[in-house]
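Take a look at this single chain in structure tokens; it is the form predicted alone.
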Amino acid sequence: MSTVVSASTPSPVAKVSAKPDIGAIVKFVAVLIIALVVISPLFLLFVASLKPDRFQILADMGSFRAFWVSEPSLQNFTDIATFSGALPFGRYLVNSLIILFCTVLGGVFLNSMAAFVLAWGRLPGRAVVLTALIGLYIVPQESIVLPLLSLVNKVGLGDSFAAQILPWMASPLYIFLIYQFFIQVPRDIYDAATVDGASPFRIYWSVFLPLSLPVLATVAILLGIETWNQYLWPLMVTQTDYARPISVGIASFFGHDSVYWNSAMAASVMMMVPVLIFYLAFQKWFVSSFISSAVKG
């Protein structure tokens, strides 16, 4: 006996009603006002660097017009983009530049160099130099500045570039960092690199180099980001414009009695385009390198 269905009849057919997610809308809204308080300074500052009439930067700071110009100009950066004169901040930018590429260069082989010889060399007492590296760390350095400063000037690099270079190079944080990665590398890749006749140095730079980009990535940038922001420390050795940086020669344009807003604020951003490209040419190593040690942990 055959059973038959009707055609007409319809199928049930359960209905999903569209319901709003409350929790994506929450937390989109919570990045956007995040994302806003964050970005808004920024994009004010760049737009008050355009206008060329520092009166009307203060008249617009009370308003919306302090993000909007109607006629901008890169005037304010013509002014200050020169290489003698009072501000010579085209002079500032380079030395900065030269200070943040030899202090990065030179801190990550010193820092990585350190912490491959704590983690695989033959070192007698090692607990007790990681000790001491992270007691180290807590130090504040406003606490040795002077000290450091009487070393500088008795060897006699006051008001130099390598005054501003050597000492921030080696940091007892990123030593830890790197050592940190480096004794997770497994045993067997050092050892039958050993069994191949290379020697430290050499399993040093042709192994754990290349393994190890993400972390002195990481290094990089936030050695980076330390150098340029510095401000007591270059402040106290240096007196003369020849090796300055940006951060002290923003500063003289405060403490008078006028303060000319449209050539700070262009000062500003010429101080803050170079570590935002530094940071956007390391970005993909440092996430990589926090994914990486979220994974592991």
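Here the structure is a predicted model, which is why all the values come from computation and not from measurement. Between two forms, the rigid core is defined as the largest C-alpha subset superposing within 1.5 Å. Residue numbers count along the first chain shown, from 1. Compared with the form predicted in complex with its partner chain:
After superposition on the rigid core, displacement of the C-alpha of residue 39 between the two forms stays below 2 Å. Fitting the two forms on the rigid core leaves the C-alpha of residue 235 displaced by under 2 angstroms between the two forms. Once you line up the core between the two forms, the Cα of residue 67 stays within less than 2 Å of where it was.
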The other form holds:
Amino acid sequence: MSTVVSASTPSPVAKVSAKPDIGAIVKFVAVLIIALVVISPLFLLFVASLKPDRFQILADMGSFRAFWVSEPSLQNFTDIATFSGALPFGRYLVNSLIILFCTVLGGVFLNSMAAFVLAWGRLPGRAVVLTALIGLYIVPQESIVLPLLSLVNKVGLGDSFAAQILPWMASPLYIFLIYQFFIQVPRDIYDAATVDGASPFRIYWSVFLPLSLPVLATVAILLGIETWNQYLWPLMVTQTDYARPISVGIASFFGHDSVYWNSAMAASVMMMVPVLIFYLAFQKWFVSSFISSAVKG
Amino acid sequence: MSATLGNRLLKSLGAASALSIAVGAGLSGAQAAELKVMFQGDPYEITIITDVAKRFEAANPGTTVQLINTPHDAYNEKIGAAVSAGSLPDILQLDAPFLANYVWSGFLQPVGNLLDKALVDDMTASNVAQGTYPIDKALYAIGLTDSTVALYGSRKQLEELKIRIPTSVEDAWTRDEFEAALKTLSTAPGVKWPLDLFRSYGSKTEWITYAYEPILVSMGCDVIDRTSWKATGTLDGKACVDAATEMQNWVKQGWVVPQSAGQNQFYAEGRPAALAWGGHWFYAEANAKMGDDVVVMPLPKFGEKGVSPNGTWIWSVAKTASDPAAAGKFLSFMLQDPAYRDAYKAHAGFPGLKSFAAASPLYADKGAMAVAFEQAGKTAVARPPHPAYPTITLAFQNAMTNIFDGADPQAELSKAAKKIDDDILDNDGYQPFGKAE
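Which structure goes with the form predicted in complex with its partner chain, now that we have seen the form predicted alone?
The complete assembly is shown below, putting the previous chain first.
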């Protein structure tokens, strides 16, 4: 109790030395300026999405008018937020959310299972598998797109949600990330669960998963952002609006004659909002996980 | 035991295979009239193509049209992927200069006999040129529209500065007049850059070859010799180096809108750019902001004659099309559909059919874009119709970007010419285009 009181009560010394701290003010102003610079493109995006005239958006670029809208209008959003028609952005958004949800859920499950087996399973040649797994990480997506497309078409998964979800759920990076977390769990915990008669899956599910929520959140966020921003693969594999995500849909506004900045800006805002909510929801886990993995205990 | 199990498994698999083949055959029979159409375009084009497909389906019960709309920027990559994956659609839209490559690669079939004869007869000369494969002279693609580039200015500004406004292809500015105009405009109040070459479209876009190659041709050279199909000695020859050096000089003088300045400098407040070297589509943008002050002029004559580009996105039928007759029927229906034409007319579509031109007041005599239409008929030179075109254009794009950024024109054009010739050599001359060495 007394500790709380003393901590919350300013000391007399602090009162006496309460002068303007020039250094702190300079730092604050510097941080504020950097923050404004960083935020300005997002702000510009939002402001431009409220200008219905695409020519005006272009004409305003290059001056401070780009950050100001005299008569804000939601027309761009109402124009594109449709579920049917030539460019059904409502549908694209829902498609993206479905793909995001399934990929993240399946990805977290698959990657953590693989990591558990690698960390605690009786796997012959584990070191080789682990090395090969890390080696896979350097293979760029672009280099496997064509063979993968051929495979997907052969098994009849072209233009489907499955084609956009299944190939990207498992990832060497995330398996390795979770693996690193799992191997730090004390052996006693694993042994105690084994003595209690728990099966390997039970140990994974009931003991290791609850312990690893921060790293799972990190994987969920990274995989989520990666999935949300996917462009090349969905572009190649989708044929119709059935499973087309919003990232591919937005590219339709960059035509060969002109760029439809008003629609593109509104669609970009629509695309940004869910991922922003997703990030904010997991932010605490995200930061804490990175801190815990960065600081060696 | 295991042998019995194995036999049963084999029988089951055999039965399943037979069933799937039967079902597959039945399905393919039932879906024989399904047309897959791959296309790109601006949002308004996507809407009108979607609508015309619905009207076609209503007029042809039993036939379904599956539209594969692909964003413009990644369209050629999508075609490449479709070919690799064996999933080329029945009908595909393509960029005209890539036609030779696609026909040479065996992707396309002639469409002359698949289309309504009246439609083929209605094509303008430049439209026929953009859809014709030079080896067999057959028509492989058709479009409602074609394209060109013109020079845009402000009538008021040019008149105030006493700069002559050319009104026909014959009295287009000469090289000296053009440079004198740039010099005068560079000192005019409010003018930051006398000329917008639309570098903001990007450093790796077809715009560079499409819009700048005519300057080279007008100055007496080309990106490749169209008889010997060799770039070395042509693209890096004196005439081309002079042309590139001159264009570089415009940039060095500070006369050209830089890439970072965006696409609106011609009609932004204060009009920082005085002239715009823009596609026919740019008229609608400029007119929306500047009204009748926009004046459309022919491209200058840098040498003995003026040269302008042509070629746009046109429609073709894949060699693997399941029902070529139905594909031809769809294209004939679409290109003659009144609502389809009206939508293109409303967006200043550049006429590729005579009947469409007659119904387009913008391009008719005394129309604001009449000089652009006249130019297409008199000075249009198609980009090289050669299978190596994807390499040709990429090499030229890189060279011009580097030259604009200050690199040595001779070195850059020599590098580009070698790259083009190497590609042709690697493909044994793309026979029958060239003689293999």
